[in-house]
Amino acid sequence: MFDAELEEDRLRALENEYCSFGDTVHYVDRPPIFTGCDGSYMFDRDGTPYLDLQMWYSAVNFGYRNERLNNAVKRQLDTLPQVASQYLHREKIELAAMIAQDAERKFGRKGRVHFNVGGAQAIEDSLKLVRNHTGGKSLMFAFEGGYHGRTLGASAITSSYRYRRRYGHFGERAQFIEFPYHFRGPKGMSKEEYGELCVAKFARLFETEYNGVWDPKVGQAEYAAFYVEPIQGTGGYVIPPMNFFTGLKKVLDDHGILLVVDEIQMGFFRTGKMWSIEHFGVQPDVLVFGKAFTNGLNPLSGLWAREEMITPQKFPAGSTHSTFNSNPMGTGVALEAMRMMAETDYESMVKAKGAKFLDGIRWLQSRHKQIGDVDGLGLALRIEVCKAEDSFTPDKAFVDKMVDIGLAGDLEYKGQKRGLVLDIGGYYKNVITLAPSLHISEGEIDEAIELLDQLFVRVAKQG
C-alpha cells in the first residue's frame, strides 16, 4: 500500500543529498510538495487547499491551469513545438509585432523585440543593448532596493551586496539611488514632495564636474542608463508617488541617459495596466519583460527597445544568442496571452479587484498594530509588518512566523482547512507583499483576508 508521508520522506532526504540549494530559496524548514494547482490554489497530498497570494512571483497571472492558456500549449505541441531560433516561425513573428505595436502606440516610438528564455537573461541581453549604443559604458545608475536578477550583469545592479558578494563584479558597475519609500521617508513630507526631494538629489549629481557623474564641458555623462522598476519588487512593492518619474525622466534626457524600465514582476497588467510605467506618463527607452508572459507554462523573456538602438544594423544578428530564446512553445502561449489581454478588460477587472484588497486589508491594519503600512496598485499589494509597540520598527520575526504557519495548511475558513502562500520582501525583509491571480474572485479575495486575520491573531499569540 502506497504511504503518501513516506514517500515525502524519501523525496526530502533526495533533495537533501542531490538537489543543489543554490537554486532555489526555501522560506520553511519543511517546504510543502505540492501535488496539484488550480485557478488561485494549490493543493498538497491531502488535498488541502492552499490560497496562492503570491502566484509564483507574479509569474502566474492568469491563474494556476488557465484552460485557454493551457489549450495552446496543447496546440503548439500538436503542431510545431520545436525549432532552432535561427529559422523563423509565425508565434515569434506575431507575437514580437503584437508587442511592438502596442509599444508604440502607448510611447509613441517605433521599436523591435528581442527574445530570450528568463527575466535576468533578458536584462543581461539589455546591458548589452545598451552599452552598444553608448559606446561601451558600463556604468548604470540603480535605485536602493531595486532588483534586476542574479546573473552576473544584473546582479551588479540589483543593489543587494549579497548577491554578488562571493562572485566580484564583471563588467557593470551601478550607483544606487535613494527611491523613494515614503513609509520609511523623512518625516512630515508628502508622498509627491519626497519624490521630489529624491528627483532633486539625483540631479545634484550633475550640477559640477565634482560631483563625479558629469563633464559639463563636454556635455556628457559617465553612466549609460538608468536602471528602473517603477513599482519596486523584491524591495517590498513599494510605490513611488505618480509625479517621481516626469521629474526623474527630465534630469536623464537632459544628460543622455538611457531609462531601461524592469517590468519583469509588475508586467502585464499587475497594476492595473499592460505595464506600470503606464501609471507614470513617461516613455522608456528601453522596456524588459518576462515572468507573466507565458503565464509560467513555459520559459520565454524579451525586451522592447525603441528603433535607433535595436536595428539589424546597430544590433545585428548574433549580438545575444539562447538556443531556447523564441521556442515556440513559449511564443505560441505567449501569443495567446496576448490575444486574451487585448480581448478582456483587465484593467477595469484588475482596478476593482484591487481596491476590494486593498480596502481588505487596511481593514487589518485597523485591527492590528503590527501592520505598519499598507499600499497597493491594481493588485500589487503591501502589508509591512512591524514591531506592535510603534507600528514603524521592522518585525521580521513575526512575519516569517505568519509564513511559517500558513505552510503548515492548518489555518481554517467556513469549516475546511486551509493553507496560504505568502512571499515575502522588502528592505528589512517584513514586507508580505501580495501578487494574486488576476482572476481572484471576490469570495477569494474575503477569504484572503480572514486567512491573513487568523495569521496575525495565531502569531501575536504567540508572542
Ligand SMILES: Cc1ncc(COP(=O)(O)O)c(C=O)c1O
Second form
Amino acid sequence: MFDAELEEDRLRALENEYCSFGDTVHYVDRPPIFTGCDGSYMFDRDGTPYLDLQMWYSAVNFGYRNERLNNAVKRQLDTLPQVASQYLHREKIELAAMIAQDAERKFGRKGRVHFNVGGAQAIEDSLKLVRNHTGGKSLMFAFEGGYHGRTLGASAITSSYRYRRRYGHFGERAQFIEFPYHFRGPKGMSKEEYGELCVAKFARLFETEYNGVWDPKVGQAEYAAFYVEPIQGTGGYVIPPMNFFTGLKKVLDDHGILLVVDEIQMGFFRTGKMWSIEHFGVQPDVLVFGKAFTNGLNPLSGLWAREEMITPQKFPAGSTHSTFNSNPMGTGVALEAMRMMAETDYESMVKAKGAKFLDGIRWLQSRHKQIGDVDGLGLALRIEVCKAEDSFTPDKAFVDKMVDIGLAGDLEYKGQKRGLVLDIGGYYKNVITLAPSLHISEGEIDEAIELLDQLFVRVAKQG
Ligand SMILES: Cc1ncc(COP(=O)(O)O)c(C=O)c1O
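Starting from the form predicted alone, produce the coordinates for the form predicted together with this ligand.
Entire complex below, previous chain first.
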C-alpha cells in the first residue's frame, strides 16, 4: 500500500542529499511539502487547507489556479509555446505596448518596455540602462531596509551585508540612505515630520562638496540613480508618509539623479494601484516589475524606461539578451493578466478588502500586547511583533513560533483543520508581512483574523 508519510520521508532524505539549499530560503527547519493549491489556499497531502497570507511573496496576486490566467497558459501552449527571441511574436509586442501606453497616461512620458526572467535580472538590466545613460556612472543610492534581489548587481544595491558577505564585491555597493520607518524613528515626531527629516538629511549630502557626493563647480553628482521600493517589501511592508517621495524627487531632480522604482513586490495592485509609486505623485525614470506579472505562472519580469534612455540607438539590440527573455508562455499569460487588470476595478476592490483586513489586524492589536505596530496600504499589510512588556522590542522568537505552528497545519476554523502560511520580513525579522490574494473573500479575511488570533494566544501560552 502507498504510504504517504514514507514517501515524504523519502523526498526529504533526497532533498537533504542532492538539493543545493542556496536557491531556497529554508526559513523553517522542516518546510511542508504541498501537493495542491486553489484560490487563497495551499493543500498538504492529507488535503488540509492552509490559508496563504503571503501568496508566494506576492507573486500570485490573482489567486492560485486563476482560471482565466491558467487558460491563457493552456492556449499559448497549444499555439505558440516557443519562439527564439531574435524573432517576434504578437503577445510580446501587445504586452509592451499596453504597459508603455499605461505608463504614458500615468507619468506623461513616452517609454519602452524590456523583458527578462526574474526580478533580480530585470534589476541588472536597469543598472545597465542607468550606467549607459549616465556615461558609465556606477554609483547608486538605495535605502536602508531595501531589497532588490540576489544576483551580483542587485545584491550590491540591497542593504543587507548578509547577501554579500561570502562573495566579496563585484562592483560598488550602493550608499544606503535612511528610510522613514516611522515606528522605529525618532520619538515625538509625526510620520510626515520624520519623512521630511529623512529628505533633509539626504539633501544635506549635496550642500557642500565635502559631504562626498556632489561637485558644485560642475554641478554634477557622483551618483547615477536612486533605487527605491515605494513600500519596502522584504524590509517589512514599511509605508512611508505620503509626502515623502515628492521631497526626495525634488532633491534628485535638482542634482540630475535618476529615480528607479522597484515595483517587483508591490506592483500589480498589491497596494490598490497598478504601481505603488502612483500613490506618491512622482514620475519614475525607470520602473522595474516581476513576480505577479504572470501570476507566478512563468518567471517573466521586465522594466519600463523613458524613451531617451532606451531608444534602440542608445540601448541597442543585444544589450542584455538572454535565451528566455520575452518568452511566449510568459508574455502570453502576462498579456491576459494586463487585460484582466484593465477590465476589473482592482483599485476599489483592493481598497475595500484592505480596509477590512486592516480593521481586523487593528482589532488583534487591541487584544495582544505583542503587536507593536500595524499598518497597511491596499492588501500590503504589516503586523510588527514585539515583546509584550513594552510592545516595542522586536520579538523574532515569538513570530518564528507563529510561523511554525501555522505551517504545522493543526489550527482549527469552524471545526475544521487549518494551516496558515505566513512570511516574515522586517529589519529585525519580526514583521508578519501580509500579502493575501487580491481575490480573497470577506469570509477568508475573517478566517485570517481568527487564525492569527489563535496563533497569538497559543504562542503567548507557550511562554
Ligand atoms: C522589491 C523586490 N525587488 C527585487 C526582488 C527580486 O526578485 P526575484 O526574487 O524574482 O529575483 C524582490 C523579490 O522578493 C523584491 O521583493
